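First comes one chain, alone, set out as structure tokens in the form predicted on its own.
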Amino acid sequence: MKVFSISVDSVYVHKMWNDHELSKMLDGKDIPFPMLSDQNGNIGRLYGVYDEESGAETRGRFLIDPDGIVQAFEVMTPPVGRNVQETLRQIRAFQYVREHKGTEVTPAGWRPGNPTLKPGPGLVGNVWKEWNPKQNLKD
């Protein structure tokens, strides 16, 4: 898994925020993976989330497979924070699933460890069968 962060702020404001703001967060440690400048937007154009009238790119993440297909994404304004525990479920939920070639499946909620479906035209209509979130879902 690689994760990136990418804004149209220069390296210089991220290196400011990292030292500045994110280590008080972190405990006085860096930011845990790459910060990449996007100064001119064309990365943010690609995805949808750059605004031309501010010249800022909306909040948003992107699970992007090992075969370059965007197999989730999240656009949020800024008022509203991002929930990193999700995206990392997330994330496990689509490797797994890629692990097992689709033979199983991840259903809401899904975290390592819990049960998983197996896809087919019978689950269709009995997923309340095979899954019980309240006796399912292990912290």
The other form holds:
Amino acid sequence: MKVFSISVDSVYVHKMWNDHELSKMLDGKDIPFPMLSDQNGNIGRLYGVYDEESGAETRGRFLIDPDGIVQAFEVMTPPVGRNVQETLRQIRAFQYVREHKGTEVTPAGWRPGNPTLKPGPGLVGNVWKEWNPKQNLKD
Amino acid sequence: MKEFGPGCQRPKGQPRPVVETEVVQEVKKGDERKMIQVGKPAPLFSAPAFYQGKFVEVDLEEFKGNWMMLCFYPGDFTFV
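Next, give the form predicted in complex with the partner chain, keeping in mind that what was shown is the form predicted on its own.
What follows is the whole complex; the chain from before opens it.
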């Protein structure tokens, strides 16, 4: 998984933020992914996350598969932070589905190790035998 | 990722050329913005970046074949 962060800040500000704040959260290590600079908002406009009024980008997260296809995205207004656990869960689920070439699908709340579903005529009307909210939607 | 030296001109990110023409044409058509759709190709672009002590040029084309995650956020030194 190649991760890229993007904001309208310059690469110089990225460096300062890495050096003076973020690295302190990482025991002195640098941010492990490239911090991209989109000062004119062009990339944000391409992805529909550039807010012309504030001149900044909203909290958009896009998952792209090895074929360059967008598999998922989530866009939030600035005051609420993301949930990395949920992002990781989605990545694992998309990777699992891809590895199995779509023969298995992951139901709501799926986590690695949980049963998947195999779509087919036999499953119609029988999902309740394989999946229930009590077992699969607990935190 | 090619390294670049600091200069006085602002380095800027850009959509890959093909995509850029699409965007320009779209704006002419009446400023309709195309929303990203799942199951459709992600627009590619290149942009300057800070990465482990260096300034580099990142071109998404170079990373095709990998899973990628793009994370946009409002700004450095903001709080969330």
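Numbering follows the first chain given and starts at 1. Since we're looking at a predicted model, the values are computed, not measured. Think of the rigid core as the biggest set of C-alphas that the two forms share within 1.5 Å after superposition.
- Relative to the superposed core, Val11 shifts its CA atom by less than 2 Å between the two forms.
- After superposition on the rigid core, displacement of the C-alpha of Leu22 between the two forms stays below 2 Å.
- Superposed on the core, the two forms differ at Arg111: its CA moves 2 Å or more between the two forms.
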